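As C-alpha cells, one chain now follows by itself in the form predicted alone.
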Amino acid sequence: MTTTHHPSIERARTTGVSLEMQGAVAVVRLCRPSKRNALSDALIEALRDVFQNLPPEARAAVIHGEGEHFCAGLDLSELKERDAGEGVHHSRSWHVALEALQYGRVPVIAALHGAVVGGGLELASATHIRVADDSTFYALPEGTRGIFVGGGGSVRVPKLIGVARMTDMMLTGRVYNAQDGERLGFAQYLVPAGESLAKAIALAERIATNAPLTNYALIHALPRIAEQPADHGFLTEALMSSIAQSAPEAKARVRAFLEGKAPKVSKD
C-alpha cells in the first residue's frame, strides 16, 4: 500500500481516520479502536473531508474498522445540549458527511466486523455494497436511549430492511445478527470472521476495472431512478445509457466483446 499525503487527509489521521491506497482502491480505516471507532463530530468530518478529496487514481473505495469493531455508533461522550436549531445544524452536518461517501466519485465498500451499531449502521447504509463477516451485529439503541437517528439513517436503513423492522429495532433495542442482518438485507455478503477487509478489498478491485463513467451512472443515477415515477425514471435511464455509451472506454469495451477478446458471462 502506498499513504497518500493530501491536506485534509493528514488532518483526518489526527481525528482517527486513514487512508492508503492499494492500486486503484482507496482503503479507508477508522482507526480509534479503544473507543470501538464511535463516531465523533471530528470523526465525521475528518470521513467527509477524506471522501471529497481522494487521489485522482482512485476508483473504488473500502471503508473498515480498527480492532474488534466497525463502529458501535456516536460518541456519546460528546453528546451535549443543544437547542432545536442546534440540533438541526449538527445532524445536517453529518448528512453532508455521509453524502460525500454515497454521492462521491467512486463506489465505497463497507468491511463489516463486530458492532454495526447506531451512526455505525448510518454510516454502513450509505455505502453501496456491505461485507459482514460471522462477528457482525446490528442494532439501533438510539429509541431506548432517548434520542432519534440524525445521520441519514431514517431515510437509508429502511430501504435496506424496511421501515417496519427499523421500527422494531429502535422501539426494542433489538440486535440482529450476522447471518440474520445479510437475509434482511444489511449486507450483500457474508463471509467468516476476520474476512470481511479482504473480500471487500477483492470486490472493490473488481470494481476500479469498470468504466468508470458506468460505476458514476451506478452510484449516483440508480438510486436516482428508483425513487423517481416510472416515466421519468425511463427518461432518466435513456438519458445516462447514452450518456454512458457514448464514453470512448465504454466504446474499446463492446469492441473487444464483439471481436471474442473480452469474457463472456458465465455461473462460475
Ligand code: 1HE
The other form holds:
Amino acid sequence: MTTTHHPSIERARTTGVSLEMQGAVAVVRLCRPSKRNALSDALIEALRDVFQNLPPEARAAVIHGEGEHFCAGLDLSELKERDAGEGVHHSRSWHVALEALQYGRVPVIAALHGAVVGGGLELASATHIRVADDSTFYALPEGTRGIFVGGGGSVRVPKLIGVARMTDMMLTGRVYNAQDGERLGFAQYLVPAGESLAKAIALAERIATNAPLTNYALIHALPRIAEQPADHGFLTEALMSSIAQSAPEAKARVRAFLEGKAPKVSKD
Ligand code: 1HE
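Next block, the form predicted together with the named molecule, ref. the form predicted alone:
Every chain and every other molecule in the complex is listed next, the one we just looked at coming first.
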C-alpha cells in the first residue's frame, strides 16, 4: 500500500530515513546500513523533518536501524575543521532534531541492536522507552576520538545511568553489553537477539490505545516536572492532572472500570 506523506517525509526517505505506518504506529527506520547508520548532517535533518511531520493518524512511534547495528553515531567523515561558531550550530542542529523526537506529538520507542554508540546512544537517550536485544552494546567513543558529546548526551545520558558512569565511559572507552545496559538503565526491556523491533512495535500498539492527553502529559509534563523545584513541580502536576481528568475520554475510562467493563491491574 502506498500512502502519501508530508513532502518532507518523502524527501527524508531519499536521504536514508524511512517512515512506514503500521496502523497507528509510525515505524521510522535509519536506512544507511553500509555506514552502520552513521548520522550525517542530512540524516539529522531528515530525522527532524520526520518527527516534526508525523502523519496525523500516528499515536506512537518506533525507531530502529537497518542492518547489523542500530547506529554508529556521528558520521565521522563529515567531521571537518569547523570553527567554534560552526561547531555550536552543528551541535544545536542535533538538539533541534532530537527535541523534535523527544517533545513531539507521540511517545517514541527505540528498538536497539548491535552498536548503540556515540551519537547513536544520544539518539536512543532522547526516546521515551528503549528495548534492547542481546546483541546490543553501548559506548561513548567521543572520548577516545578527542571530541565531546554534542547531541544532547551530556544532558540525557546522566539521567539514565548517572554522571559517574558516563564519565567513566568517556574517559576509558568502556563498553557495556546488553545485560549490563539493562541493569544500569539504558534499556527498560531486554529481549533475545532479533526480537527488539517486534517488542517495540507491540509496546507502541499498546501505548497508542492510551488517552492522548495521558501520553501528552508523560512526554511533555513529566520530564519538566522532574526538573522543577518540588513546590513548582507539585503545582504543575496538579494542573496537568486536572486537565487530563477533565477529558471526556478519562471520564469514560474510569466509568468503564467502575462498571466492571475495564481490565483490572494484573501481575500476569
Ligand atoms: C562510519 C562510522 C561513523 C562506521 N562515521 N563512517 N562513532 C564511532 O566512533 C563509532 C565508529 N564505528 C565503529 O566503531 C564500527 O563501525 C561499529 C562498531 C559501529 C561497526 O563495526 P563493523 O565492523 O560492523 O563495521 P565497519 O567495518 O567498522 O564499518 C563499515 C563502514 O561504515 C566503514 O566504511 P567503508 O567505506 O570502509 O565500508 C566505516 O568507515 C563506516 N562507518 N561507523 C562514518 N561513525 C553529535 S556529536 C556525536 C559524536 C559521535 O557520535 S563520536 C562517535 C562516532
